[in-house]
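Given next, in structure tokens, is a single chain: the form predicted alone.
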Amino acid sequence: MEQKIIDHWINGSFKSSSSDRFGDVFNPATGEVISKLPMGNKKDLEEAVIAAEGAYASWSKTSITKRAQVMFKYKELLESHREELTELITLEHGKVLIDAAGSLQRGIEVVDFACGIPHLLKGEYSEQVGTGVDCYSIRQPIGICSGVTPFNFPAMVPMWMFPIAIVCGNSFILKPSEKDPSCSMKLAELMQQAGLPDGVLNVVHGDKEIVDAILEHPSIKTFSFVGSTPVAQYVHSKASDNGKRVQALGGAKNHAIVLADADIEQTANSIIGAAYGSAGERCMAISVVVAIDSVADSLKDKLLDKAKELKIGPGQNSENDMGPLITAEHKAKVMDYIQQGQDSGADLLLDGRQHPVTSQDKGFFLGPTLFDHVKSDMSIYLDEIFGPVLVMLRVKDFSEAMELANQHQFGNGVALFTSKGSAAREFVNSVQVGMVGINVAIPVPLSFYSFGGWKDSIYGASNIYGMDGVRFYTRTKTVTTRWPDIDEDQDINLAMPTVD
């Protein structure tokens, strides 16, 4: 049986690709190839530039009124179109309906503040800053901008930049994840439904010819990346090389913090949903928890056993807790891992590999994973795994729990669990990571704030989203006006102005 193309999207229409390279896309809980993506080139790639650039030309001068209300009618459809946007996640990236619907509805939250953007877009205005003289700031578009999301989230990421990005008046080039592009697909189509102009957001797809054809096209201005640390890096590089704004989000090994007088059941259900929901592909999955000793037993055995509990299938399925990983390579690597801390002397509390779902013809399944007693040395504590692997340091007291996630080479996001507010100041006043939890195991900001890590887990000054966003996609223009009568006498002087 022949499989479903699917097409790139270029100004307003499905495009065929000239390029003789495809990729399959999965059904990671069955196995099966369900469609065919095409490898873009640079000749794709330039027919979405130009289209993009057509565009720009007058969506720049559309009136902010005019494209915010665009916005609110593209908001109305993606909530009209839930369950459909939710089918399409987990058809193709595999998380359970409840998390895909959850993740979808951040998203929707981002779009709901693009709506608010014209308030945001007001500058400044200075009366009299000299004799006869006045100041003011606009913001003002920056042309073409683009952006590459990673496969566990291809509703919500992609919705972190265009609708941001495009309320400010630019237009937009989105590179999807080649592993679960069909969501992205339909989220531009909505957007032409919401009476976008053509070209206004193209979508092109391929894997690194054409991120890097992105990173080098002198007429693309942003770039904006959610990945792996290691790639973070990279596109960091080539596209502040190439003159280009950048936002680089990378890795994370998110620890929590849970000191002696925590809540033992809330804090271990916590823990839980946050390790291994979404089976750990989240960049804000809790991968470490870090116990002082005196509650350490305890924990474990809370998580021990509410882990045994998950469910573990299809993620049409709304019994499951949890679906399968993206690939069977991805699955492999994650495995690898469970033995490289099982061959570190770390305590293999539960070995998703023995899981019976792990072994099944069909689908790319592992159950969960829980390690205790690692080390600080250990790969499984030092690398990003992305998958459902959960590991357990022990500490004596609060200063060395905070010392382990301040070292750590990653800083996206923390939480801490405790009833005293003191340990809670001290906490966030003090941990090196960008996005911190009291007693909430998944700190992602709202959309009115923005969201971004510190050391290696992000790469260029802009966080994503929120204020940080608008800043991003527009550009800072200072006026500075003075409106002589005609008839006003003025000597020639060739001092630096100052203020008179």
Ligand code: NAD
Given for the second form:
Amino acid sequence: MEQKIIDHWINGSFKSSSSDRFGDVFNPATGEVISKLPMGNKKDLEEAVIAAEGAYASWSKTSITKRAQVMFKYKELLESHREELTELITLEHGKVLIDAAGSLQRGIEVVDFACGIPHLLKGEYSEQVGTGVDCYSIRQPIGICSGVTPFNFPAMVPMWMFPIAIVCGNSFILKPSEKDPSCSMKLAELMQQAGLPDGVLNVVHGDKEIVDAILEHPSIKTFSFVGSTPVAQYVHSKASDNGKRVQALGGAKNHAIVLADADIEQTANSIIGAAYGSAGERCMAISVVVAIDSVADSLKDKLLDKAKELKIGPGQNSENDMGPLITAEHKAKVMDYIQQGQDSGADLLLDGRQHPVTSQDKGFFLGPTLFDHVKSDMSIYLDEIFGPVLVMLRVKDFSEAMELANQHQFGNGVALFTSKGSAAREFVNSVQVGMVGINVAIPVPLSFYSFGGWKDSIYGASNIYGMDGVRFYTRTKTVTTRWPDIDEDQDINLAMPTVD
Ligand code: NAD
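Form predicted alone done, so how does the form predicted together with the ligand look?
Full complex below, order starting with the chain above.
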């Protein structure tokens, strides 16, 4: 059967690629190839840049209120297409529908935020900063912005970027993950229906080749990236070398620390959801539990019982808790980590490889895995596995637990489970991690805050979305004015001006 080809979206319509390289897009629940995706090249990107440049000239001059109206309409359209978008996420990513719907909602919330742009773009004004002198600042768009996004949130992560960039008056080129690109296409079509002029939002497909073309293109002024840490490091350095403003968010290994005074039942429920939701393919997944010795056994028993009860199967079936992994290669990589954990002497309490769903010949399924007595030098603790694998370490006290989180290479999210306010307060003040939950396992900030980790979970000075997003996608212009009377005396003065 002839495969469907997903074209680029350039200047408001589908455009076929000049590349002869194509990748496969799978339905991970069946393992079937459902479409082909062009691996775009420099020539394709040039078309997108020409469209974005042309559109920028008038979009950047469009009134702020008109830009906000487009966002209001967009929000309405996203809501009326909620079901279709959710199904698209599940079809290409595999996560269960309820999880896909939640991730879409978190993206729509960024559009809600973008609707407030008339207020958010207000500058500052100070009168009489010197005698007869006033000073004000305004935020102006930058030009063509770009975004490269990961597979695990095909709607939410693109929406962390383009709504804010666009409502600030920029045009945008999005390069979504080559593994699940269809959602981005629908998001772009809906922007057109919302009244966005053609060329303001463009979507190009591909892999390193087109990402490098974006990084090297002199007309593209900003580069936003979300993905794995090695690629984040690479794009941060290359974008900086090419003079672009860059924000690059990377990988994670999020710890849940459980103190002796935590409610163990509630804690176990939260950790199970955060560890195995989306099959562990979330940058804010809990992949490490650090338990104080005195509660470790009871927590372990509960985690094990609950993990065993999870139902695994196609995301379209509402009875399932967990869908497949994204590709066969990724499943093999996660299984290899389970083997490494076993070889290094960790206690393998639940082996996802033995789950019946893992050996079925359809789809990229892997059962949940739980390790206990994991040590801090094991690869299953150190590396981001990005699958349904939860590892548990035991420590003697709170400070040893916090030390583990602080020493880890990644610093994206962390959660503390406790009923003791003073411990929580000390934790919030001292932990070396960017997003902190107290009795909240997945502390993804709402759209009016901003998202970003610390250490090797982020490169560049800017978090994503919220006011950080507005600042990232605008340049500040500060104006000093003086209106002297025609006949006012003004002597020549070569000294650095000071105010009086
Ligand atoms: P990835 O790094 O493989 O790919 C991300 C994007 O970069 C894709 O669009 C891909 O086409 C492109 N890319 C891949 N290799 C490249 C290269 N060598 N040069 C240039 N571009 C390249 O990540 P993924 O597997 O799609 O997503 C999972 C990763 O993303 C995990 O590490 C996860 O923690 C991370 N992630 C982080 C956050 C966050 O906010 N910190 C959010 C979601 C996902």
